[in-house]
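Below, in structure tokens: the form predicted on its own, a single chain.
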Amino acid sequence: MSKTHHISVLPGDGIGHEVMASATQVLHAVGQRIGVQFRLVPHKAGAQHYLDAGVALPEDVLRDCERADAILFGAMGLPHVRGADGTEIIPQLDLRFHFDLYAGVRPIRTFKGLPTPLASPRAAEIDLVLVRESTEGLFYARGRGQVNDDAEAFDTMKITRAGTARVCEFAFKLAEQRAQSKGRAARVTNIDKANVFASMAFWRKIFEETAARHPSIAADSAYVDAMALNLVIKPWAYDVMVTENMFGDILSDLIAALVGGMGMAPSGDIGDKHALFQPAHGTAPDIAGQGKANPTAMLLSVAMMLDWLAVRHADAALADGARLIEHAVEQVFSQGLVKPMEFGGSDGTDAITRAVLAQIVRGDAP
């Protein structure tokens, strides 16, 4: 057996518990197939824990996350649980800043067998990744906002050379990896608002400097408003995109909608030493406890985690595990074995999980 990988597991709130249960079942099944052991250490954290215990992210949980090989995260936050400044209790942001998880990686693709809201047959070609800078930008203002005399409020955007350069470099390296694995030309598209803000003009300058160091990779830039339009008209035209924190927050939901919704949107928050993997969706309190949640985004996030661990530990078996999950998900949809509720089907969390597990146990090769 390979080494045992310590995974800190934070189900969180709402449907986070339901999709995390799917993830742990699938991870154990994959581990048996590839001969790798995972020690999953579950923790209580999140908005409900804040109500129950007065703290959203306990110190002992943070310490275990520091020791872990990776962090597996469900969803956190409840609309009615807010701090003194009126903002929601969302510990995932605390984790991003604590571990310097500067690259928010949001891959999106269509799956054969599932409809998309786009009429064009080229929607089947959608396969892109949005890389969101996750430690600066407008989110830097979290906890630093200023309200003066109940008459005006200020939040400051922060763009640094170091922060921008490293996330742009990450995007170019990711594009290179995708080109090798997919057998197609690499392209990185920068998204900003450089025509209005000095901070964004500075961002673009650094992006262009980074692009110059990667002459074999096509590079271009677009304003965020134009990109919002283009992503609806021709999303299949894009490969890797990189952008500021707030722009990435918004556009990542938009691209998820292009392939059917947030239940299909995995993500990873990646730094130089640590990484956290989670579905991009929220806690969905309106359907929590009803078994309706689509666990696909959570399962694909597990696959992302295995790929990251495979590189970090030079263990090809972990990458094989990632392919097992992706292949199983592809098969259950392409064969019409299940259809999530947001696509007009009747299959909820348990049905989709059972179908994916059956594919993994059956042992069909990717």
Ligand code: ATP
Second form
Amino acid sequence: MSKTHHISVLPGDGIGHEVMASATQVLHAVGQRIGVQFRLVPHKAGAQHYLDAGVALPEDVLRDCERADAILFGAMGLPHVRGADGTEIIPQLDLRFHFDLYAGVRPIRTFKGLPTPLASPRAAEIDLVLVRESTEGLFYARGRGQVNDDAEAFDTMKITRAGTARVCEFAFKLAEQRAQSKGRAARVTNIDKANVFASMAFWRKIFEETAARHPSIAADSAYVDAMALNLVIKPWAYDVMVTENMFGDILSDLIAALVGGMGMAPSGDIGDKHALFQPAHGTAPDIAGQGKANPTAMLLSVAMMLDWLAVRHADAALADGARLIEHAVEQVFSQGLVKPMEFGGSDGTDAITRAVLAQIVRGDAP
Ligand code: ATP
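Okay, that's the form predicted on its own, but what's the structure of the form predicted in complex with this ligand?
Every chain and every other molecule in the complex is listed next, the one we just looked at coming first.
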């Protein structure tokens, strides 16, 4: 009998609940197909929990996440729930720091059957990953910002050698794995603002040192403003990209837009010991509670979790589960079985979940 995988489940706020309900159904169905048991432990946490219980991320939830094999996370935060300094309650940032989840991995690709906002037929080739450093950078300033006499404010960017080296190393390893699985040349593009800031020039130096340790992988660097342009004009030209926390936050939404919206953008927050998987989107208060959310980003995040567990536990069945989810998602869109409301279609969370489940249960081989 194989190991039962303990998964801490944090649906959170807003559409986090809706997409998580979809994810847990799909995970159970996949578990049955691949003969693997998952013990899902659901927890209350988030901005609403802060209003209800006075704490966004209770200690017992943190302890369960520490013990778990992986964490599944929906979305947290509500615009009207704020701390004394005016910033939102954002427990996902606390989790990244607490568990040292330094690599925010955001893969983006086009799906046959779904339109993209780009006119070029080459949009069909988009298949890239943004690796966002997630434990320092400008987000280091969170909770440390200083406002003096209502006249000036300071937030500090922190870039360390160790923090930069480990996330750059992660990006090169990821590029190597992708090159093997996709049969194409590995490439890492560094994104910074080294022409203006000492911190970013230091970041670039560490990137180039890391690149020198991987001579077989193509490496280049670009300024973040130029990349915002290039990612719209020729996103198919990129493979793995690595960048500072704040730049990664912004570019994550940009690359999600390239393939139709936030509902298509999965993510994994990966550390050396722990990992958390969540859609790249937020709680979407504008559509929450209406059944309109596209659960695809959440489902693809579950697939990322299975791939991560497969490596950690040397269990190929888990990777088969990841392929089952990806294949099911590809099929429901390419066959035109569903079109998410996000794309102007009429299918909400339930319809998309049912369609994906039907594919998984029917079990076409990927
Ligand atoms: P955060 O600051 O936490 O990233 P946000 O408020 O900036 O959150 P989102 O909550 O991600 O942004 O929402 C941005 C837009 O994308 C909204 O219009 C929202 O309705 C839409 N959106 C986000 N996720 C989905 C989804 N899964 N399905 C459909 N639309 C979505």
